[in-house]
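Below sits a lone chain in structure tokens, taken as the form predicted alone.
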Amino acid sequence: MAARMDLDGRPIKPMTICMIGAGGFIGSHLCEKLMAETPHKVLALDVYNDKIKRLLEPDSLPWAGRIEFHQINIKHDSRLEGLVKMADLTINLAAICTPADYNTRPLDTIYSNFIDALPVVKYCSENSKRLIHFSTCEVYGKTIGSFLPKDSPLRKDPAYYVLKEDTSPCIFGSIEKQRWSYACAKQLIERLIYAEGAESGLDFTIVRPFNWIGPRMDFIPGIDGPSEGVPRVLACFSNNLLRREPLKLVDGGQSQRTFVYIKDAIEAVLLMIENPDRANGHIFNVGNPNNEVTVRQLAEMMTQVYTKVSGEPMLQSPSIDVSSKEFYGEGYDDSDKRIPDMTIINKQLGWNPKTSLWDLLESTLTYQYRTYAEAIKKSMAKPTAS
């Protein structure tokens, strides 16, 4: 493997990072990404290893003994600091994330954001490694111009709206309003992390990622999660075109997002990995803020989408409006929009994201069709009598 090297012309040395969650989504197109470009080692730490098996077996794969997995719950295992010292840098994927699990398990949601995080946090600044850190955008909160009356020519304004990691201000919802339980637990352990920072010399970067989506993400329930379980939007979405069922848009589908592609999104995460002068005490949104859609618009291309993809016919009535309450339960509030200011990434790193919202969600259906399709029809089969 030819040398690589930083963005300022330096050789890039072989390093140890210590993963956790290296199982999931995230985790594992970035463990596919270390292990096919870089000579960087990696020992993954998660409670599962499904999405990453194939790279840990067999042993004639060329990057054989680079990465190590070790099933590890970070809520109680001694293992952690040790894997901690044993490493050159240390990545924190763990959480719980869905926005189902907001209002309806509130403390496993506080407690799996902040709590769990704090010994990895500790771990980091008292051995001094450096810590790259996953937060969300849903740190952020409502929009400045979700509060402007409707008429105000300032909505226009976007300034309002777009999100700048170090000066837009941090707005939720009411304490009742319990989906922004995940919001104030990430907010906080980003501020524990400051503050290391400033008080104890952490080397640390934070992530916060704007929808990032391609194949593994997320659970299709029954299938490859729990039958009662609800995903986040994609891939709630996929599951109902996969079954042939209309896709639900929560309070009329208004909210607006932006989707990033997970390819382009671990190229980011790859040069923070590699440029630690450039990354260190940084704050990074990533996403996508060419790919702004609302979620109605969403279903609609997605639907489009999956017709190309798997060939079935449209359905007659393809979407259906619900309403928040009866989706998510009581407590449930949202943000009106989410646009990354792309300022500092690109600065620092050089990144910008090139690939389409129409691409990504081809590439992510047409994964999702060829691997849950077949399973999906045979749940579906109702048994002939005998």
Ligand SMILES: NC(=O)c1ccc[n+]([C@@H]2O[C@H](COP(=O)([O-])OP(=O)(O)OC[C@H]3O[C@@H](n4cnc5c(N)ncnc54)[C@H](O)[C@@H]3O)[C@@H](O)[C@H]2O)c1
Contents of the next structure:
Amino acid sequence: MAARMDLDGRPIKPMTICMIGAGGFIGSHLCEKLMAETPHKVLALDVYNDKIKRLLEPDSLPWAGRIEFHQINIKHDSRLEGLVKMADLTINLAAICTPADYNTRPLDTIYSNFIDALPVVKYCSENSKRLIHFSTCEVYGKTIGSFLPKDSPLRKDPAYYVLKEDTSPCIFGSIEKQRWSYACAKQLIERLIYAEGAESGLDFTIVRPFNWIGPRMDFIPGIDGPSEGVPRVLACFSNNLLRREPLKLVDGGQSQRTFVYIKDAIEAVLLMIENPDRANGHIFNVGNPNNEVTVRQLAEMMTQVYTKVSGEPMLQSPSIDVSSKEFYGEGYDDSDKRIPDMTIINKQLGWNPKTSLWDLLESTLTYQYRTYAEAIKKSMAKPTAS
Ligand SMILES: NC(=O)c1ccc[n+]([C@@H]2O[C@H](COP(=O)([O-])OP(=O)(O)OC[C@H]3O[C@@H](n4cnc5c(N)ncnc54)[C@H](O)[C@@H]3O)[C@@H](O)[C@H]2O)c1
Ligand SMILES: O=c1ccn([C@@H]2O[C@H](COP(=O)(O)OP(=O)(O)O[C@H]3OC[C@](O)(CO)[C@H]3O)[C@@H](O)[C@H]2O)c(=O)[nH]1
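Right, and the form predicted in complex with this ligand of this protein, after the form predicted alone?
The next block holds the full complex; its first chain is the one shown before.
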């Protein structure tokens, strides 16, 4: 493998990375990238490893010996500190991060996103180890614009909705709107990490992902996850399409999101890993401001793309409206609009996303169809117990 250079033309030394939550959606893509394109070693920590099994099994693969899986629940495992100490860099991805859990399991959500992350920050700080911590775009909450009258011309002014790391406020709903338990826990851990940087000299980078999507995201209920489970929107809509049932639009599908392809976003993370001088001390939005749609438009687009990749005809009524109370239960609330400002990541790392929403949906739904269509057909053909 040719020597890798950083953005300032210096050779990059191979490093050991302690990746917590390596078995999840983002972790699996990051492990894959690090194995295929870099000489770095990964200590992969997670409770599960199904999504990275392919990287772990065959001893003959070029990266054999560079990835080591440790089955660890960071809530209670004394091996954590030793693994952080063994590494040059810790990346913490571990979290409960599916909205269906925020209002129904608020305690687990707060513990997972704040309490369980505390020892990781402490071990990095005490041992002078670099930390890349995964936060979320949800820390911005709602836009300032959403509080303006519906017909206000100011709603069209980017100053009222584009989300900037260093100036935008964090606007959450009231306490009984438990949806915000996740965002609030993420915000507090961001503040703690920032304070460790300011008071104890911790070298940190905080990542705020804006709806990264692609293959291996979450699970398909009843196939590789619980039948009653509610994953994030990509997997919900994929599940509906695969089962030939209407896509459920929560509260009319009016909320807006910007979606970025996981492979583009992973490029940004690799730049952070390999350019510590440019990434340390920064909070980065990582998203694609050009891929904005309402959830209703996303449903329409996914339906069209799925029809193309599966060859199956479209349903007569491809979507239905459901209330958020019916779908998520009491205490749900929503972010109205999420457009990332890209100034900081552009300036520090020169990163820009490349993939259009149509293209990323085409490759993702091709993967979903190839991976799940047969299993779904079989499960639907099975007689149900009466
Ligand atoms: N995917 C996105 O678009 C997105 C958006 C915003 C924020 N994030 C953040 O990025 C991170 C990763 O997200 P993801 O989409 O890969 O989610 P994911 O659920 O696929 O991955 C999280 C992984 O962490 C593991 N984990 C959770 N608790 C653990 C514990 N106590 N001990 C060990 N492992 C544990 C899970 O088993 C899972 O494999 C999360 O912190 C999430 O809040 C992701
Ligand atoms: O079947 C469905 C499922 C969801 N919706 C609506 O889609 C919007 C997006 O939902 P989702 O991707 O599940 O989650 P959010 O974008 O709201 O939150 C995530 O953003 C980042 C992260 O931190 C981690 O991924 C997480 O909190 C939303 O409006 C749903 O109501 C639907 O209509 N139908």
